[in-house]
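A lone chain, given as C-alpha cells: the form predicted on its own.
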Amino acid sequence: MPDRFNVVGEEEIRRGMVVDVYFLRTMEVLRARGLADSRVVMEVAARSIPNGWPWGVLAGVEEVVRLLEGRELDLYSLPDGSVIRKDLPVMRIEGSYSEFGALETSILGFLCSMSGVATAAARVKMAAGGKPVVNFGIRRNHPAISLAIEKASLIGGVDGSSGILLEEIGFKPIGTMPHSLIVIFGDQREAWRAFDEVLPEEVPRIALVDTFSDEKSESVMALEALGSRLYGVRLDTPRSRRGSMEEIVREVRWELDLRGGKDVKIFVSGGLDDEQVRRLAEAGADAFGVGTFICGARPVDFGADVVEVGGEPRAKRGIRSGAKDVYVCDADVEYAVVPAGSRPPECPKCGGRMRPAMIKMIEGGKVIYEQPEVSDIRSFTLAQLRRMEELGLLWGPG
C-alpha cells in the first residue's frame, strides 16, 4: 500500500509532473525537429461557463503565477477575481513553448477548477442579498485542496468558511454546532448549554434546531434554554424531509418574535444552491450555509491555445490568431478585445475611454506583480457584481 494519501506535491507540480501524456510526446516531436524553443504566444479563454450563467469570476491566477516563477517568459493576466464572460481572454503567456509547454494541464487545472469554486460563491452571494454566507463545503472534496477550494469562495464573494486552515490566508473560521454534540447528549437543551457554558464568548451561540423535533418547537427550545444569549438558530433539515423550507422559516421567525426573540438570527443550511438562498433570503433567512453548490461546482471551462508562432498570427480554426490586448470599462463591466499593441478603445456604452485589462504579472521569469490580500480581491469581486447588478446585468443574458 502506498504510504500517502495519492496526493501531489508542490514540487511534482511545479516539476510538470502532472501533464497529459500527448503533452511530453509533443516535446518529443518538437525537439528532435529543432522546434521546441519556437517562440510563441499562447491564449487561455473560457470557451464555455458552467450552466449557461452569462458570468464567472476568475480564480487560481496566484498559483499560475507560482508556477510559472523562474521560466523564462512573460506573464500577462487578468488579476483574481475579475467578473469574465465566455471567449474573454484572460491570459496571455509569450515565450518559448519548451519553457511552458508541458505545464498547460496544470494551468488549467489551477484556473478551470478555482474558477469554477469562485463562480458559484459569488452566485450565492449575490442572491443573499447582502446577507452573509458561509462556506460549509470542504468536505465535498479531496482534503488536500481544501484551503484552495475555500480561498476560491472567498474570491467569489462569501463572508467565511468554516475550515480551521482558513486563519493561513488572513480569515477566521466560521461554525456552529453539529448533529453528533446533540445525539451524544441525548437532549438538546444540554447540548445547547454546554456549548454555552464551555466555548469562549467570542463563539456566537447558534443552536442546532432539527435533531430530534421539528424546527419550530426545537428553536422554542433553544430560546427558554439560553435566552438572551442565544444569537441564533441553524436549520439544517435535508431535502427528503423539508417540505417548503420558506414556509418553515416564516414559521420559526413568527414563534420566535412572539417569545420575545426578535433579535435571533436564522441561520439555514443543506444542500442549498443559489436559487433556494434568494427565495430563502426572501422568507426572512438572516444567513446561509452552503456547501456543495460552491464546492462542489463545475469547473469553466478554459481552453489554451496557440495564437501566434515566431511572430507570425497562426491559430486553430475557430480561434482568432494573433496577440491581443483586453480592455474595460469599470463603468459599465463592459470588455473590449483588441490586436497587441492597438490604441485603448472607446467602451461601446459609455464612450468613456477603457484601462487595460491584463496586467503584466512575470517578465523574463521574475514576478513584477504583487498579489493582493484575499480580502482585497474578494472586495473588487463584489465591486464589479454590484454594479453589473445596478446595471440589471446580473441575471440578466450579460
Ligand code: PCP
Given for the second form:
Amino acid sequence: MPDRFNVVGEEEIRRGMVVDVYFLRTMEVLRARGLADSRVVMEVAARSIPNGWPWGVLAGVEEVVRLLEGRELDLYSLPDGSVIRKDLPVMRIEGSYSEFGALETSILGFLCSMSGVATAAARVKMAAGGKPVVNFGIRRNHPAISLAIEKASLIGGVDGSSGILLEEIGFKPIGTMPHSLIVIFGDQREAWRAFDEVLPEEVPRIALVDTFSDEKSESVMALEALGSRLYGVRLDTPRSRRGSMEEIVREVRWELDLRGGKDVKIFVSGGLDDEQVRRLAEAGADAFGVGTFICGARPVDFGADVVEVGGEPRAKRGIRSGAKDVYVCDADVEYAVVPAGSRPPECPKCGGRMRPAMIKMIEGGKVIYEQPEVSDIRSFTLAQLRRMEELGLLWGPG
Ligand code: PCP
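Form predicted in complex with the ligand, following the form predicted on its own:
Below is the entire complex, every chain and molecule, led by the chain shown above.
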C-alpha cells in the first residue's frame, strides 16, 4: 500500500487498487444480478484536446498493455506516438466486463496524463522550427512519476530531458548549470572556470549568463573567460527583468559574433511556451529548456465507453454505438472510422488506400505486440507532425 510519499507501486496498480469506488459498486451490483461477465466492447477516445488544440499525441498505451496483460480480453490500439484528433477511437477492449471494467480509472489515468505531456511536448518541439528542445520540467511533478513524464515528453518529440533516470530508457540526461552554482561562488567567471576545469569533456560548457548582471554583459564575460571552450550561453531571465526576450537574444547574438563567438549557442529557458519558443527561434535562439509547459500540461480528456453489450451495439448519448475499425492514410495523416468488419474505406482526402490504424496488442490476455523503443516512437511522432506541417495542418484552428 502507499508508502510515506503516498505513492502506489506497480503491483497495486496492476491489482486495480487505483480505482474510483463507483466501479467497485458497479461490479457488486452486476455480480448480484449475474451481469458481471457480460461480454462488452469498450472504446477509448479523446472527448477533447486541451486548449482547443487541433491534435494530440497518444502516449500511455504501453502502460495500459502492461496493466491488462494476463486478463482474459483482446485489446486493439493505435500505437504510442500516433497523432490523434478529438473523438477518434484510439483503443478498443473486448471481453468480459468483470475482467477490466474496474480498471478504467487506471487505463484512463495512463492515457490522459501521458498524452497530455506528449501533446504539449510535440507542440513546443514543432514550434522550435527544428531546433533542439529539452524537457527541464521534472521538478514540476511528483517525483514518483518523473521518468514516466520524461518518457511521454520524448514520445512527443523533445530532443532530451534532464533527469538521470533517463538512462533506463536509453537516453542521456541533458543539463547546463543552476544559478546556485554561481551564487555560491559569488563570481560568475570563477564559477564558469571551475565548471570547465572540474567536469568531464563531454559535458557541454553552457554558461548561465543572467545571475548578477544582464545577459549581454555576462555573455561577453563568459566568452572572455572560456574562449573557444564556451559551447553556449543560457538565458534564464527572471520575470522581473524580462522585456523583449527576442531583443535580448538578438543583442547577445550580435555581441558574441562581434567578438569571435559566432559558434557560441544561445540557449533559452524559464517559463517558455510554444508561442514564445516560436518567436525566440525566429529571433535566433539555438535551443530551449522547457519545463512547466510540458510537465504541467493539461491531460487529454479521454473517455472510455461501452459501445457493445453481448454483441449488440449499445452506447450512451453522444457516443456512436458498436465496435469500430479505424483506418489511416499516412500521406494525409487522415483517419476514417467505420463499423468493425466493414470494407476498408478510401482516404477522404486523396481517395487512396488506407491501412488499419489499430494494432491488436493483446489476444486472450496474451501480449502479442512488441512495443517499439522510445526513440523509434519519437521518430514516428515527428514524421507525422512534419507531414502535417507540409500539408499546412499543424497549426490550424482547433
Ligand atoms: C528554471 C530552471 C529550469 C527551467 C527554469 C524550467 O530556472 O533552470 O530548468 O523552466 P520552466 O519550468 O519555467 O519552463 P530557475 O528556476 O532559475 O532554476 P535554476 O537556477 O536551477 O536554473
